[in-house]
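Here we start with a single chain on its own, the form predicted on its own, put down as structure tokens.
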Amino acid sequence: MSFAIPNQARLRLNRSELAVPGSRPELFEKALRSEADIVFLDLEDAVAPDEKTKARSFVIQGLNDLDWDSKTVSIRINGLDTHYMYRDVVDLVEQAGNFIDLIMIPKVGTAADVYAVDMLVTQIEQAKGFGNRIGFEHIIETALGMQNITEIAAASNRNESLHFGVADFAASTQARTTGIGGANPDYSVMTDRLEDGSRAVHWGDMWHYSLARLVVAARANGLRPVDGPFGDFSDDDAYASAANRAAALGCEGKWAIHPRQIALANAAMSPSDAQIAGARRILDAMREAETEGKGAAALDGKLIDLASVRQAEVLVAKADQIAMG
């Protein structure tokens, strides 16, 4: 282990993050009662330009009128390249800052973007004397943001998570797709001809590199990596497949753009009973080996050592966190 150990962001369950349009206040209480770990009230993409001011007012009223104590609540503000952003931050934090856990910053491109929002939030918190400290979620959804992801991840001690915004990222990189996440038949490998003359085609995950890079940047800075939206909310199998791939890479959560995706995300981002039981067996086997003065052991015909212990501890810690709610 390096002598440089990253500080860990605040511990929160982040398996599912439900998107709720800020212009739809009738949905706020339903979101509050949902099984989503985090709810983000959206002032950006889900709100038309002529509805921005009204949506901001709806969100402020909803934060003040409803009891959000049982739910982690985030607000997605508008981008720094718009004139809506400063008023989003000022009005929301001044008028409802005590009820905001997180601010989600879209299309973060540089560390300076994070600094700008941090400066505003810090000044408002100090002026108002708030007892809570608002954390930041950053959506990496441009080529510029992906290029600068390491600096973004380390730009503020408010940072808690990095999110992969696949749709805008695809537009930014001019990827040939109109889908929001998921597989692409053009991103595939064709095998050589088999003995019978046929050829197999294997689809790949065109977002693997980007998501893996996000996971590394997040974990290296003590943040939670979160996979973003999956557009086809009628295809549960494809959503679950994407969520399981993200979890396998190290992601801690995934967006739900529809309530039906919440349970799928929670399941994919939770270790299974079999995985937890296997992890506990590894820990038991290594404890027994240590009493015998050994640094490694065999379990089910496989070598286990201190690296295996660290992997098992991650699974057990996650299971304990979920059990505590």
Given for the second form:
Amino acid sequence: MSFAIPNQARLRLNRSELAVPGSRPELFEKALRSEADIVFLDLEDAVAPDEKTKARSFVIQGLNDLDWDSKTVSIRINGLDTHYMYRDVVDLVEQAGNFIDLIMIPKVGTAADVYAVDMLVTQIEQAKGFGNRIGFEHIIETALGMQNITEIAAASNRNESLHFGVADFAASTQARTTGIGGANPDYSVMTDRLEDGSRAVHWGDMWHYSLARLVVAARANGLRPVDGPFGDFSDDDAYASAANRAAALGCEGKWAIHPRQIALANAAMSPSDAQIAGARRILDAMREAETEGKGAAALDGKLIDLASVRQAEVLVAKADQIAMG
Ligand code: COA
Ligand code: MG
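Output block for the form predicted together with ligand COA, input the form predicted on its own:
Below is the entire complex, every chain and molecule, led by the chain shown above.
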């Protein structure tokens, strides 16, 4: 056990995070009324270059006109490698900063990127005297960002979450796919011949390493790990499979790029009744074991010990957080 226990980011439900193009203000209210835990209004890649200025004013107006009290709202600004970014931050935070919960920074490459945005936001918040403090969500979606993920995760006390941006990450690493997340038939293992001469092909998850690395960097810094988009919004089963995989690794949530993915994310990212009941049985059994002076015990023919208590407590705490809404 280390004595350096990370501060935990502000507690928020982040099971589903709905992407909404900032250039489509007719979607803002639908997003607000949806079951998504977080809505992010996008100024970056879902907005064409000619629409950037218009989208910025739509988002400012949407933040001011609609009642976002009941919803966590995030704004995805443009990347630091574009000339849109400074005005995104200045205009958005000056004109609607008191309604913004989070700023999502795409293509974060270094800790200095985080510092730059933090500096701007801090100055504007101070100048305006806003009572709220805007948090940061970082999309890790470049080889550089993945290389520097440890420093990025620790770069600001505004940091709340790290997100895996699978499509840009694939482009940056020159992965041979044009899909947005999901399985890739080329990323598979062919078995040797079995006794009957047949061979099996097992599909792998080509995003496993990156997502697992992101989970570690996030958790080591008290942040929420969040899995990014799944582009084939017609394939609910494949979305659920990807979301379950991310949840199994420790992610708190997954993006929804279409409303139909919201319920799938919320379900995958919520422990099931059976998992919660199982966790409570472990806690009960260990409490009983402790009264008998034992730190390890058997439950259903399996070892449980104090680590099992910590694992079970994670599940129960998540269930309690969801129940509180
Ligand atoms: N937020 C809120 N509502 C949305 C929505 C969104 N992101 N996407 C679609 N809807 C609404 C539609 O307006 C429609 O509402 P209606 O039933 O009242 O008419 C309903 O959900 C069904 O939409 P559908 O017709 O199936 O979708 P579409 O063809 O209009 O749009 C996309 C499909 C993928 C273009 C659209 O969902 C989208 O822009 N998603 C976000 C993309 C994005 O932000 N990407 C950046 C991050 S990866
Ligand atoms: Mg991206």
